[in-house]
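So this first bit is one chain, no partners, the form predicted alone, shown in structure tokens.
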Amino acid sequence: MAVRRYTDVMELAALIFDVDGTLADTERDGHLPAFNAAFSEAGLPWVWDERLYGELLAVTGGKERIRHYCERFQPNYALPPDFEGLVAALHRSKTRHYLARVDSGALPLRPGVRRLIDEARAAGLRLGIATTTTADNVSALIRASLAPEAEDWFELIAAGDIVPAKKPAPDIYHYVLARMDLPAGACLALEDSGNGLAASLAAGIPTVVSVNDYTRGQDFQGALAVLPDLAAVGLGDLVRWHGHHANL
């Protein structure tokens, strides 16, 4: 598909999707059980329940989350000499268990996501991804839930440690804008969390939020809209909200 170029920042050119919690309920149904499987496999007596995991989600990034858990919830845990090596190994194990769950079909897309992507592609909008999860996680989810060739639908997949600071820092969005050669005002981000919204807004990108069980009740001041999901939202709604914002 030919890349559609825009010179007028008032016109919507691209949709930029977060992944975890936005495309699918990957946190509750994928990452949480995968973390617990990794801990068990390593012989660690750590078990994260849904309540605790909801607290840990305030920290973006899986490795960062493990470090924070040890500091905040396991103060008596004697850190091994190569603690960073342990963190990296646990994260690799978690990713392996997560990918197995994705491949099993355990992580369907959230309501309305597939339809919105299809409408955007049909309209010639450019698609990008800005996420803190690893590139392998993104690729597996997209292939399993959209289509085997669906990675090609996205002009750019920006994921993981590709930038120095993760959300709520805006680095990942600045990276996407630079690589796609787009002004912030020509894009619309789709997020699910306060951290994600803070990142996109700090990059100047108008944003629509679809909340989930973990993020409902967070601060979403500045979002164009805050929705329970995307089931009742079409591309026309996004274009209208973006246009209203651009003309303020």
Ligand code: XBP
Contents of the next structure:
Amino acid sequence: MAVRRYTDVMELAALIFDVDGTLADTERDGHLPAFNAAFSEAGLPWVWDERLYGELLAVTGGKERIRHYCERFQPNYALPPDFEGLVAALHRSKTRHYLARVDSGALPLRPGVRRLIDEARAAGLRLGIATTTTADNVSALIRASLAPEAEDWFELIAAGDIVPAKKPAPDIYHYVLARMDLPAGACLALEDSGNGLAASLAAGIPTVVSVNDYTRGQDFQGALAVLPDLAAVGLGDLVRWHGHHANL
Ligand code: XBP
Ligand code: MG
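Form predicted alone already given; the form predicted together with the named molecule follows:
After this comes the whole thing, all chains and molecules, with the earlier chain placed first.
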């Protein structure tokens, strides 16, 4: 098995996956329509189009994104006394709409993701998830797109508000390393965005980036590889890139 051949460098022990934009195109096909459905349901006249959403993605986390939108794009909106309550309610509604979209099958895996996960499991690699999205969203996506029991394939699913600071802060990756008791150099992270890469690299984890329409053109300095998707990527490629990193 390819993994075993690289005994002269720190052996690759685990793949840590981002979720949004990496496993599936969840931003465009899941989160964006779910935000708009929540606004409409609440009687708010806010409509985010794909271009605006691309700008809003600079802020990770759904609640944080709603707050940022109000401050930056709705300066005349009179904040209600319980603004935090409104944000929380909108976000709960958004999550409900997102989950319905996942259950309807609207969010297939991106090319190559399934094969890579299958290869990694066959090779005995450990699998983890490091994401800013809500934990329920991850569970639903994994069940719907991989297999009903696929949550069990991941040793740890680290998600959402479990850490104080979301990506680009490295907190979620530090959390994963601590909980899985792994050194950063024995892991490889898979990310899709500049914010995600900043987080994984700040935690010292070698990272491969697969871009999407929202993230193409962002700053990916420091990545092991930057790819249009994972369609042509096998576990052997990841092991080779990871070994190369360890030899630098
Ligand atoms: C993903 C995100 C998430 C989702 C929304 O970033 O920013 O916030 O857009 O999820 P990354 P919630 O892929 O870098 O982890 O609304 O559940 O927060
Ligand atoms: Mg992402």
